[in-house]
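Let's start with one chain on its own, the form predicted on its own, as structure tokens.
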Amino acid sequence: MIVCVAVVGHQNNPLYLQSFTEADDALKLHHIVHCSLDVIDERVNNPKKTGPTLNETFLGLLYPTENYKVYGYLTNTKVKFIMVTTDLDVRDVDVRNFFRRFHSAYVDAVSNPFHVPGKKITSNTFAQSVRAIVKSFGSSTAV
């Protein structure tokens, strides 16, 4: 189960942070999220040969927890976005196409001749949008 998915601009300012728990877990996987960004910025910065290449924007899972582990996907612009899963045995083709069709939902959201860039995301489509996407994670059936 998804328990939080944030978009993440490329000066690290947060533009969307949803979670889908109960309240008092908000700020906990806020934090979580913000760890991510340095483990993102750290394998930006400091490739491995053995890791993903440059060009590749799927970037697997970032780190575990005890109760989480987070994903992460980085754009072309540099757009962070991520993924916190209470599910221990996720498939990476599951998580793939999660943020693929995340990106195609934020590419349509900015897209709104109405949406200023940089500024954070207050789209009640997007909202609606990411809640389905987030509803069929798993399922083979999502395309």
Second form
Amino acid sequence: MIVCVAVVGHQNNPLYLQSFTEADDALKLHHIVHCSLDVIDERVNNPKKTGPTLNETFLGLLYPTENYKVYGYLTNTKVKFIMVTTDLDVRDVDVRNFFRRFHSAYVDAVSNPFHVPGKKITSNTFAQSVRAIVKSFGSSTAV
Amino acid sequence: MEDYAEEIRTPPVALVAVVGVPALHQTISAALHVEQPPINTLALPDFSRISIMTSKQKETLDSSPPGGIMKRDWLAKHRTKIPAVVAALFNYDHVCGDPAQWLQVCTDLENLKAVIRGRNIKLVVVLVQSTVNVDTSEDRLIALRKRAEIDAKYLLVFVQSDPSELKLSLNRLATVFAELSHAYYREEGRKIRTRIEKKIFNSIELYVRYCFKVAVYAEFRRDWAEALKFYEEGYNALREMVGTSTRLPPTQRLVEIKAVAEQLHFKVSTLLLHGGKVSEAISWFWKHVGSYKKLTGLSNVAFLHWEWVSRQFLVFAELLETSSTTIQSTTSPLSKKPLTEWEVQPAYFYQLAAKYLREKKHCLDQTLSLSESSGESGGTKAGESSLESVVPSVYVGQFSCILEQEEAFIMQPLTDEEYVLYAIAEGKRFQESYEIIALLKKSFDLYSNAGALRVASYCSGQMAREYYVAGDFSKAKHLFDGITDLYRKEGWVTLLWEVLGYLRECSRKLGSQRDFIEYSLEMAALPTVSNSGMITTDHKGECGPAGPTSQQQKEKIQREAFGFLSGELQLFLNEGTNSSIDSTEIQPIELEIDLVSPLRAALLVSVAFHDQVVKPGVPTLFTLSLLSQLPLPVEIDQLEVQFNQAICNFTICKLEHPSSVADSSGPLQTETIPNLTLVTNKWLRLTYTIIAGQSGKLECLTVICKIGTNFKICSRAESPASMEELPVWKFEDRVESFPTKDASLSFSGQRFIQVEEPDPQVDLLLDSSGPALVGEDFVVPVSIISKGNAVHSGELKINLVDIRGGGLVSPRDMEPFSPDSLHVELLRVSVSNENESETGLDSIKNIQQSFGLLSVPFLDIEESWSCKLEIRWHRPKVVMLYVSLGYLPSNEATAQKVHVHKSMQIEGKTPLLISHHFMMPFRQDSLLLSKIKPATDSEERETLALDEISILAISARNSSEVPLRLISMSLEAEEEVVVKPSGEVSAELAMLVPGEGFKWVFSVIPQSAAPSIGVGTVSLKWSRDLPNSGEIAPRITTKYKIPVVKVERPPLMVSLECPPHTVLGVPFTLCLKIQNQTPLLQEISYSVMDAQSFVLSGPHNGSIDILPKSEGILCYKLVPLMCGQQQLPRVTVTSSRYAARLQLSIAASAVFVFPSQPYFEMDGKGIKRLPATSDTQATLSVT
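If the one shown is the form predicted on its own, what is the structure of the form predicted in complex with its partner chain?
In what comes next, the whole complex appears, and the chain from above leads the way.
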């Protein structure tokens, strides 16, 4: 189950952060997302030498914590997407798929002429579509 | 890891014992220790000590279930007490000596054999000799071997005298020891393995124990693979025991299992990590933690479980850290996915160790509070007495009670209740907070070194939280302060809110009112996180002391802060000082907000002048805008605006505050306004007029807000044009408005204004009388007339600037720069004051060619002063004359300099254009060869004939716009020429109106032939004609140098002889004389063209030869046919030698024909009659 998704801007500022847990661990998830930026920074600054990762937006598993796994995605405009899940066995394909859909939802949201780039995303439509994507992620892994 | 015993932490090392000949023990043990693999030595000086190896009563296999899984001291025993091999050292003398000694040897051997027989310990007999070549009696040796029941190869001879022999002996010894100990451990291991394989055990405990033993024996002989296999086997068997074992009460059973599991796990991890299998080790670790994490046991002993979990993490982190040097980037090919660097970071395990230690603390606190509340004081009393006798029992992970019974100590098992009491008592002694902080510190250091700022900040925050819980508020505050910057910069509002909440509480606890207010205001001014609705319940320790971020919470915090400031709330219930600070004790608090302060969100001050430049004393508009993001409106009582010019400072008060107005009324200007309330995210704009006092920069520095009686916010004023966005708010999607009504002013407005100089009250006049003339000293009178200001320490600056900007030297002139070549020059400044002697020296400070600086004496109001600038033009040029006067209007120190600037364009003109030209005498010409050939050199030089008269005409024309008076003219001839004025030169005092010219004629006879000969210089004296004034204009001399000429001897001279005039019908003779001046015969051809006005007699064409130095003459008779100026027939002569043709000019070949003989009369000189006829008088009068 995905417990948290976040969009992080250029200055590593949160643009959108939504947690999907019943429990009261929003602050903990904030910390996890914030700390995962360190890993993204490191990945971006020291890219692996292997070729195919050159234009890869999907950063893969950032780091597994005790209870969560954190995945990252870097758009071509250097906006970071971070996803925190409690599933211990996740297929890369599912995560890639999730991020692809999340990215297109993000692109729709920022294409809104009333959205100011660099500001937080407050669109309800975006929140709804994110919720739908997160739900479908859970079901697709169950299948 | 330090908690573990030494024998667990280090890999086991084989142990051998040496008995007898104690002098050698040191040498042997040192040599064995450096062997590879090393061997430890148990040195027993004599045979009486061998009893320590004595086997105790072994448990029989079929006895009742064992009391525990593993004995605590089993490993230590095998590492330090029970050797694999015993070496009996005998002196050779004793063996081969007298029978009594031999008997002793035999006894010792027997005893030793009796001791080691039960344990299957190997025996080696060493015969110590002092030298090699000692006769050994074979019989004795065989007897000894028989007695010892050993192989021949285990009877060694040890030679100690010779160093090389000693070394050989030691090597031999070591080889035998290694071989025998290996065999010993293999046999021991196999023995136990057989038991496992044959399943000769009646309890799972024994199975675990056997596995452990087999693994240890394998480790003794460095068989890591087998060791690992059996450790894992034992571990797995142990895991199965959790649900099945019933031997002990449940709590203690779990404790024992976990203690054993910990040991086995440690061994497995160590072996894996040392083998470089990092990813296996990590996955093994997670499996270990995963399988035991849920076994918390009963709630009152949960703290023991968490302590155990924490220890697992800590130990594994330490293992990772110590082995990290060897495991750099070794990703095992066996693992499916490569590990990220973050998974092998020990920092993460330290962090988790701290987390579980905190969990333990939490549980322990709960347990303690429960036990206290249930009031089992009597029980604990009784328990405590018995607790003192609780000691670790012989089995790993078990505790028991020592009871004294009949002078013997009996171990008695504990009940679970007793054990819990014991564990709680132990737990109380333990300082978790500092342990947790130490773990986090370690994690923080590791993360910081790895450059992971955010995780390090997280650890730092956790540390601070722990300090906070422990009550060390100043340390907590210091750490929290360190991480706020990162969260502020990256705009993580929720995280910042949490930290600020802690900081606010810390400052409250520390009694720091100022900090408390600062943090409160910053918190209240943070944006509200939009989806904070997720946080519903108030979870202790999760959100920090400030609770979740919400609008209500922010409002509450703001209300608290302002309530405290106004004295309504008493917040400082400080345990440390034990005194509640009531409102009277509140110190006046003054906050400063600068350009980087996080409090800018609470109060942002922007000031803008509407203009950029203003005159002093002229009012200008000034807008002060205030913005606050605080959730509740803020009432400001008084605003104080401060400028760099204190005279402009003013205060803004609310209307209903007359008292404060009275207080501050003084030098300050006070404005009143009905309402000074700041509403959230809405600019409060106030516009006032400001009158600048002094010239220069007027800058608004600070704006001080006074709220209540003892709260001030001193805020740096910011220009709207260069205002930074609020650090946290800039990512928020909020309504943004401009600080000023006029949007353009928001983009361009500045917090400073340039104040110009005051208008000067002094006139600076420049007079000039028309254009200047080149050569004269042109005078420009400058006068300073004070009208309203006295002139103190005045300074006059004069500057001459070429109007075309090319400087005063034309770049087109090729002449090198020199002071003489300056075209316009400031000569001097003459001060026309009466008391010139007084001002004499200091007045003129500095006069340069184009620049002058002089001081002006003190002038009172209505006084005037003047001076004259003398400027000389060397070339005609237009220049700008800039004169500026700087002065102080008063003598006071604060007086500011006032400047007056004047400029004037002056054109310098050439007064007289002097020109010249040479001519030959009338109707005479000379053949000058250089004229025939086109000049090769570029400069056109006039050529004159040697020794012949040339006519020089000099003309001067007034090219200026003023009348000039010529005074005299002279020509200074050079030596090579003779110059005579032709006719009388009477140019004295001739007036030349503009455009008029004057001519002089000279005859010039060159005296020598040369390509360049100077003729002379004309000096012309003139002056301006000043008809009106009586004063005499200065006389100026203009010089004109006649260019050099070329003088050459002409080969031929031609002159036309003809009467000056003729009469109609009267014949006359026209002669053409050709003079040959060369020593050569010259052939001259000639031709005559008819003229219609004359009848001509003579040859039309022909040629003549002229002898050297002689003259040829061509004569024609002509009769004029028409009256008036008539053209004579044109004669052309051609010199064939020089190929030169000469034709007289048209002017020279014309003659006037009178109708009849004329008469001339001249004034005062009598009548002159032309010699030709005397009957033409009437005709003359007619003409």
